[in-house]
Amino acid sequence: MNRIHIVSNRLPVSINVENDDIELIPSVGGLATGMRSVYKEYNGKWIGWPGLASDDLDDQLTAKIEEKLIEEDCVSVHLSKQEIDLYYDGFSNRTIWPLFHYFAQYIDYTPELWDAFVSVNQKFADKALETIEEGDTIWIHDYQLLLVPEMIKSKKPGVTIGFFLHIPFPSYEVFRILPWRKELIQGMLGADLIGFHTFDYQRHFCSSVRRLMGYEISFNEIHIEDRIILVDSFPMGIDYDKFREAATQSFQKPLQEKSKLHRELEKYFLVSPERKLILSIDRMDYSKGIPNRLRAFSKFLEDYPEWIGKVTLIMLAVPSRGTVEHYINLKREVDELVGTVNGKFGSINYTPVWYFYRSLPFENLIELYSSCDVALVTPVRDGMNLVAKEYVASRTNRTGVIILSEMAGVAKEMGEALIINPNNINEIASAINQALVMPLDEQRERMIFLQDRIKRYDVFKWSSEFVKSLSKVEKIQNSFNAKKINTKIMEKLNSEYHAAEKRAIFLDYDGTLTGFRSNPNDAKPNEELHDILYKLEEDPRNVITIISGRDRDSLEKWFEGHKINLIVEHGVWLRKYQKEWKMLTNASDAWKPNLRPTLETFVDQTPGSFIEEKNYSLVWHFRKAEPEQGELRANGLRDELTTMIANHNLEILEGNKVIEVKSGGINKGLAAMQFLQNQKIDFIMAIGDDWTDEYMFRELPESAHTIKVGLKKTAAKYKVESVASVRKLLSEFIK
């Protein structure tokens, strides 16, 4: 793999300016830790905002900062105060953040915020485009840069792009309320690999792609016009050894080297050796469930009064977005709840809740993780939540219990924790009691499993797995490009085409010559297609045949006046130019009355679906149905029909959003070969998009030029991306 560049909202360093002296302070967050090794190892750059508003910097200071950042292989995207306000504090955190965390009541729909978001995303993309070269790989991070993948891909398609979302992706029913929903999806689809913390987020994203964009999704592959996009889940880890070693060293320090907090904790345990500590660490954010946590702790003391005076909740709330109204109200609510709990259950010698509204240095966090018997991690919605993993890594004696919200992404990996619903106050209160009375043997048994798992899949494993998947998607794209018709192949086809004395050209219709429509009758040929076919027909050496699953009447009507042959219903009927319709094989429709009621039942059960009746087949269409329901019903119909047609000469065809039952022993391959009998043809070309066209690709002679439309695996020699590519290809022959 060539160079890997990282793009994120912030650079992995903080900038300290004192008397024109510039100091770069490395960030200690999980992302900075995991990514630092990636972009350094692969000789890349890290592109991001340096953290200072460009309005506050003069040209000289900006130049000094740039010089320092270049030494760290960092590339800065400078933002003004207004851009930070509208793009970051605005659309990112007042629109996307509440939407993706299911707080629809807080969403700000101001168009000005969206405009700023687009503008700043373009700034990041432009800076990336200046930095990267064709063949490079770029890994883009998080919700602030959702539009950047497409902005880069549209300008440099040869660059492999990864995107990772560090927050939840909401269900379609929530996501659809955003006016700019399609634009966000389109932006993300510029990536070749899209990663999420959990399979649930991956599933929600794919559902939105299917419903909003109509793209086909097979397992974890999204098939768009010119690429296959991989979607997968990669649960983010922590630097396990860093926390483990820091916790070990913390206990080994002599008294004079211990922090004030550490000495206070030890003093506390000396005075009250039986006292239990519960730890709560979060940003002050409405997604973290802090008020519910306090209410649950109050309920716990009320239901289990024997613990009053014996247990303390240490609550650390890190300040966040303190100028936003929702956050101001949240802090006020938390302050009041802390006062209520302490007033109701406290005494001169006992404070139930120790409340700190500030951030703490890493050393103090380790001391809290190491000293507290229980970690209370109860967000109402959280992408991952690394606090739970940090607590586990810091428990050197392998004791301690985690009470964990089922709404946090990390819950999928931590089944040994006490899993609760963060909105169920009674359940949390009961879990607190269960955690406090849990025997040490059970605590150790649970903690050993958790530590082994978290150590095994740390932040470095997470980043390396994502990089491996980037290599995998690169191979998939290369595999497609190997069969893709390029300039050299086109020259070869053109040369053989013009040298031929007689040419047979087989063209599928839907998905090949024209795009799919919700109503099949709307897929009529337009003026451009008519014009291409008329020009091909002018050459007497061309024998053109449209070979389709459609019915006779539609194609006969649509192509009246054309000098072409028609093979319809997958090979049942043939009408040569200026001849009558002829059956290519014996077929019967006597079976239809037996199967039609089954298809009608599925129409009744699936709004938007309908039946199309052909001479010797019945087709169930579900393109207009809800995507997930349509796929589910299609599987059920296929299974039911498979049982019903046993011992009958019938076949089931699965096309693009259709299930078709037809007489057996009929396919496009046999029809094409039958058509070619007794004809002297020295150039054969067949183009199709469907798996029914695979019969044709396999049956035609080895010398035939078979072309698949789309990205799926195929027996065809070549591939093109789309209907537009097919029309362009045919137009090349008539220049």
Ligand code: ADQ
Given for the second form:
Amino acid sequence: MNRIHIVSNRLPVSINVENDDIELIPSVGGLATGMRSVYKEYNGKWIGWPGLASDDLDDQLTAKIEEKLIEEDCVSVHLSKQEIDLYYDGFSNRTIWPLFHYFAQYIDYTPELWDAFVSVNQKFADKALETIEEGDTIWIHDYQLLLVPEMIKSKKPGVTIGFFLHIPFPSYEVFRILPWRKELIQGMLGADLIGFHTFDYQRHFCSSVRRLMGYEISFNEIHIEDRIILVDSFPMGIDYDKFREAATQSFQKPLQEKSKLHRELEKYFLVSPERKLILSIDRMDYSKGIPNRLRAFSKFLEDYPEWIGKVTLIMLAVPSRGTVEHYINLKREVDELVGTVNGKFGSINYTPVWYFYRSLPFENLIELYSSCDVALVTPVRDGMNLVAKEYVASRTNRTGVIILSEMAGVAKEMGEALIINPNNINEIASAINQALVMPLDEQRERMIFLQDRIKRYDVFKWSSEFVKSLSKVEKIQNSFNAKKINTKIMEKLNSEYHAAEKRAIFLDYDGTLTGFRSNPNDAKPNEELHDILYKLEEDPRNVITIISGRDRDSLEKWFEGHKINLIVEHGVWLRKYQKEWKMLTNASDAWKPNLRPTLETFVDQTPGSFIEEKNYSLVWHFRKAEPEQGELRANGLRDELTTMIANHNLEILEGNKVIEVKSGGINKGLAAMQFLQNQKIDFIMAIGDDWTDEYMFRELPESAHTIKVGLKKTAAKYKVESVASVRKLLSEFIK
Ligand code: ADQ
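The form predicted on its own done, now the form predicted together with this ligand:
Below: every chain and molecule of the assembly, starting with the one above.
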């Protein structure tokens, strides 16, 4: 694999400037650890903001910082105070963060925030574009940079782009609230691989793509005009061994080397071995459910008074986004709640909640993880939550219980935890009691499973799985590109076309010569298409046939005046130029009254769907129906029809948002071959987008030039991206 670069809001280092001396302090966070192994191994650069506002730096200092950063393969994006305020504290944390965590009431819709978000994302993209080359791979991180994938892809399409979202992706009903929802989706779709922590977020994202953009999604592939995008879930892990080793070492330290905190903790247990500690660690964020946790702890002491004096909640909250109003209010609420609980249940020698509003060094974090009997992790929404995994990794003696919110992504991987609803205070209170009285054997049984899983899928496995999928998507794109008509293939087609004495050209209509419309009757040919066809027809060597699933009427009307043959209803009818309609098969329509009522039931149950009746077929259209409901009903209808048509000479065709039942024994392939009988043709070309066209691609002779419109698997020799590319290709012949 080529070079892999990383782009994230923050670089993996902080900068300390003292008397013009610059010190780089590596970040110890999970993302930095996981990504360091990737960009170092693949000779890439890390592009991001170094954490200092550019207004505070003069040119000389900036140059010095850049120099120092480049030694670490880091490339800085400089942001002014105002940019940080509007893009980071602003749109990222006042708009996207609450929206994606289902706090719709907190969303800030100020347009200036959006404008800043666009321009700062462009800054990141520009910096990346300066740094990377075509053929490189780039991995972009998180919600602050949702627009960067498209900004890079549009300038350097040869770069393979991965994007990972570290927070939840909300359901469509919530996502649609945002005025800029389409722009965000478009931005993300610049990536070739889009990763989420859980399948639920992936599902929500795909649903928004389908509804907002109308793209087809099959399994985890999104088919856009010129590419396939893979969507998948990769639950992020931690550096398991680092936590495990640190916890082991912490216990082995002689007393005099132990930290002050550690000695305090040991003293606490010395008073009485019955004493228990519950741990709560988060950034101070409203998504983490801290007030409810305090309420639940208070309820627990009220419901189980035997624990008063014996259980302490250590609550650690890292200051975060302190300039944003909702965070200031949250801090106030938490301060008050801590005071209330301590006032209500505390005494001279008992403080129920030990509250720390600060960040702690790694060493202390480990001491807390390994000393506390219970971890209380109760976010109201959380993309993943690494604290739960860090607690598990640090439990060297394999005891300890986690109480875990079902709203955290990590809950999907931790079935052995006590899973609670973070809004159910009573449930949390009783889970605390259950955790405290849980026998050690049961704790170990649960912990062994948890540790095995978290050890196996650690942060290195997570990043290598993502990188593996990036190379998979690169292969998919390459195989698509191999069939794609490029200049060389076009030259070959052109020279064979011009050398031929008689040419048969079969053209499907919907999705090939013209785009799809909600109402099929609106898909009339426009002037451009008429023009191209008139010019092709002028050449007496060309025999042009429109071969479609449509009925006779619309095509006959729309192509009046053209020197064109028509094959309709998937090959039932043929009308040669200036001749009468002729049936190519002995089709029957006697079955229609039996099947129609079934289709009508589906129309009644699926708003927006309707039936089209052709001479020898019935078609159920669901393009205008709500997309997911349409797909679901289509499956149901297919099942029902399959049973009904058994032993009749009928076939079910699944087209683009349609299900069609038609007389059997005929298809576009057989019809095209019948048409070619007894004709001396030395150039055959067939173009189509649908799987009904696959019959044509398979039946026509090997020498035929078969061309698929779109990205799906095909028997055709070549592919083009869209209706526009079909028109361009046909225009090439008549230049
Ligand atoms: P966060 O919302 O920051 O991350 P989380 O995954 O829990 O949430 O990570 C917090 C990290 O901060 C942990 O590594 C923890 O050790 C550390 N930490 C917490 N309190 C600390 C303290 N007082 N002192 C020092 N360190 C402390 C976002 C998403 C999450 C997602 C991660 C990773 O919101 O859902 O899991 O990204 O993708």
